[in-house]
Amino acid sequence: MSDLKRGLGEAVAAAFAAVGLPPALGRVTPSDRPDLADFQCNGALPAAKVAKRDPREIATEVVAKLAGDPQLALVETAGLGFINMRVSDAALAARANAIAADARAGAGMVETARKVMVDYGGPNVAKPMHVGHLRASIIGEAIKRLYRFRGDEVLGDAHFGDWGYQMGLLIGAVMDEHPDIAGRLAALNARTGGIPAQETADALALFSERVSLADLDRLYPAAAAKGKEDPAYRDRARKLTADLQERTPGYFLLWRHFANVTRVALERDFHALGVDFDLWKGESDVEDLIDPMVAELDAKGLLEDDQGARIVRVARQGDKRELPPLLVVSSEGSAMYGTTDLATILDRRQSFGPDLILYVVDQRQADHFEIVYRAAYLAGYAAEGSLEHIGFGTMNGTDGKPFKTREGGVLKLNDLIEMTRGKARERLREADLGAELDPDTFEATAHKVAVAALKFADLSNFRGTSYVFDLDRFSSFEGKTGPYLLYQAVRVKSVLRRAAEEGFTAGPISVTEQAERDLVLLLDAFDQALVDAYDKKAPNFIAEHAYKLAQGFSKFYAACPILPAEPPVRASRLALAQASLKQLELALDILGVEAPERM
């Protein structure tokens, strides 16, 4: 199914070819002046330089070739040689009917599907998620859904941070605070041949009684700070990390407790955001690959000894600045953060064979990923260019600084979700919405409004930029917000319900009014928004389309009465309303937002 821009582009390209000029000059874009035209082509200006002719003369010849094209109600030369085009009502109606009949609402698919892995979320075991994880989760989920909707085979992986230096820090901190746990760990570590089931259960019960996720969250910052200041403390943590990675029984069992208590909180927070993962893998899942991988890197001549550690040099001739090497094995013998990232690439190649892996991670990690990617290319674990860092900026408070609590601490993600739910309830009541809903449905609706506020606030910005999160503004039912989009979707659903109750049905779409024309042109633009979002890995193109579509429907609804209209017109406008709702809900679903049935 071809959109109007593509169809006109083919016609204009043929017209340029017919006057002896390159068809590529016939590029068509939406008009800069929608009051004058629907689409425009500026190709006569560069053509004039090639042909050394007057651009208006060239444009006039091209316009003459387009005369009589049934897609066009008007085609004319303007200004220095611009070509303005107004689409015919018949062409608009044909496109609108095709969109209305299409389950994908006019959205195309990729010509060649790829296998794509999206690495996002990135929570750490033993730490509750904070607002810093919000953008990775929201953007990653949207990219995963977008690539899947476009036809790729896609897997999303949470990729837990669960096996590095922070685990050694926490094991040491727990032992320091709880001497009885330290004693139990020593006894378990002395075991050979495995730990009996009852002893395992008793140890886990002790850990559960003494060490909560809140305790771990409290202990980690102090331990991390001490590790920076005290070389002996740091060395002990590194030794504990290496012992854990050797699966020393007691440390490994305590680590299992860390993972268990964290998983409960992670699943709660991810579920609240409507974020799903196909894989819940972490750094620990590739531990068995690391020793063989290190041996292979050594055999390929990529490993070098450096002050007791082992490294892979990744600097290239022509680099504007030299990248440090990848530290593969520390001087204490433990695998490092980059080592597990490299092993994860190997694991993904063996288990899924992706054509592309997208890492949705804070853009401040760009150098780290470039180092890992170069090592993977050197080792032959991935094809050059098949690993891509999808960086993003920070979410800031109204003071322009990274979002914090009033006390200046890092805001927990669950606290932000609860705060936004509370604001959604307040907004619904202020707008006199939801009064007819039962309490459970009201709560479910408030949650959907909260998620829409959080996600649209993020996804309406290009991911590479930082943005200011203003809860009061983003939770409003007016303006460019997620709740506004939900309100418009619910409005369409209300109209369609009333039509069904009165026995009215949709019929063939005809286009006569300006608001109808504008709405169909917006519906037609969906596929281009998807293409732009896909190519640039930027969901803001879809968010922008959804907002414009909601606005367009609102203007159409005000200018073109639906239910009071005469039967043929009413049937046409009902079909337009149905197509608008279908496309809006598809766009919202890609963004990870669900519209309620009523408000």
Ligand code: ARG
The other form holds:
Amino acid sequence: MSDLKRGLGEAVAAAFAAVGLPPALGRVTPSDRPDLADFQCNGALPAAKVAKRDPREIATEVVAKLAGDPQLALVETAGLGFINMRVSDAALAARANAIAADARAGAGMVETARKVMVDYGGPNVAKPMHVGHLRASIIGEAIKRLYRFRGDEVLGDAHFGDWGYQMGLLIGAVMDEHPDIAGRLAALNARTGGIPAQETADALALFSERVSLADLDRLYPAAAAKGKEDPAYRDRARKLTADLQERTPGYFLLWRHFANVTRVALERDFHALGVDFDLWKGESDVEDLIDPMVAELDAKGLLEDDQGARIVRVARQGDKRELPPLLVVSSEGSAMYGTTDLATILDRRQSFGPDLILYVVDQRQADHFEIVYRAAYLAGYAAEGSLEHIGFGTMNGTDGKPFKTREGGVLKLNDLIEMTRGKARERLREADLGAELDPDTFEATAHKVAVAALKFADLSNFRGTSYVFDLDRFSSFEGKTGPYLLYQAVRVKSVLRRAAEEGFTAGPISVTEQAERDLVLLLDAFDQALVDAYDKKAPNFIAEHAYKLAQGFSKFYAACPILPAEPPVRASRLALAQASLKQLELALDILGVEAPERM
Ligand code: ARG
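Same protein, different state: after the form predicted on its own, show the form predicted together with ligand ARG.
Expanding to the full complex; the earlier chain stays at the top.
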């Protein structure tokens, strides 16, 4: 389905060709001056440079060829040689009817679908999620949905951080706190051959009884701090990590317990945030691929010894800054963060064969990914350019530093959601909304408002920009916020419900009022917003569109009464309202936001 811009572009290109100029000059863009025109074409300016002519003269010739085009109500030259166009009411109505009849509300699809993997979220065992994970989850989910909506085959993977040094730290900390667990581990570790099922179950039961997620949350920061200060403690943790990676039976079982308890809580939190992974693979899942990979890297001559460690050098001539090598095997013999990332590329190639892998991870990890990608390209594990880091800035506190809790600790997703939900309840009551809802529906609505507030605040900024967490602003029903969008969607729903109660039905759209014109032009711009968001991997284009559409509907509704209008006008406006709601809901769905039925 072609949007207005494309339809006009074809006509203008033909007009350029008709006056002997390259049709490519006929590119049409939305007007910079909506008060004067809907669309414009600037092609006469470059044409004039080449032909050494007056651009106004060329524009006038092109305009003459366009005169009488039924798509146009007005076409004229302006300024230095711009071509200004106003779309005819008939063309607007035709486009509006096409959007109304389209399940995708005017959104196009990619020409060639690709297989795309989105690596996002990136939570870790026993480490509470910080704001970086929150943003990774929100942005990653939106990018996954957007790519899927545009027609690609997409898989989202959480890439659970479950195989690094922090595991060794935790195993050590648990043994120090629980001598009986330490004893049990020693006995299990001494076993050769498999461990009988009953013994495994008994050990897991013991771990569950003694070590909860809250314990891990408490033990990890202390152990991490001690590892930084105390070399002996650190060495032990490294040794435990290497032992775990060799699947020493007791450690491996304890690790399974860590992963289980963490995962249950994480899945609950992600679910509350409307984030759902297709794959929940972890770093540990590629363990079997690591030895053969190391052998292969060695055979390809890429591996170098470096003081007992094994590395791949990735620096290139002309690099602006010095990139450290990829550390593949540490001097203790363990696989590192980059090692599992490299092996995961192999795993993904075998299991899915992606054309593109997008890594939605904090900007601060840019070097890490550049190093891994270069190693992957050197080893021939991925096509140059098929691995892309989609970095983002941080969500900051008012002090300008990454957001912390009032006590100065890391933010837990669960607490953040709870806090935002509390605020949402308050806001609903303040605005006199939700009073007729039963308590469960009120709660569900507050939850939707909270999720909309958090996600929209994040996604309405370009991802590279850091922003300040401001719950008062994010949760307001006024301004550029998630709750405002939900409120507008609910208003449209309520108009449509009332129309249905009266037995009014939608009919063909005709466009006469200015507010109708403006609304149709907005509906028409959806596809471009999706294309921009897709190409730049930047959901803020969709957030911006959703906001403008909600505002446009609100203006339309104020200027063009629906229910009291005469039947044909009413039917037309009802159809416009339906199309607006459909498009708004599609846009919100890509952003991962859901509007309630009532408020
Ligand atoms: N778990 C990592 C962290 O917390 C993020 C993982 C990102 N994805 C990846 N493939 N490395 O920093």
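Positions refer to the first chain, counted from 1. Just so we're clear, the structure is a prediction, and the values are computed from it rather than from any experiment. C-alpha atoms forming the largest set that superposes within 1.5 Å between two forms make up the rigid core.
With the core superposed, R427 shows a C-alpha displacement below 2 Å between these two forms.
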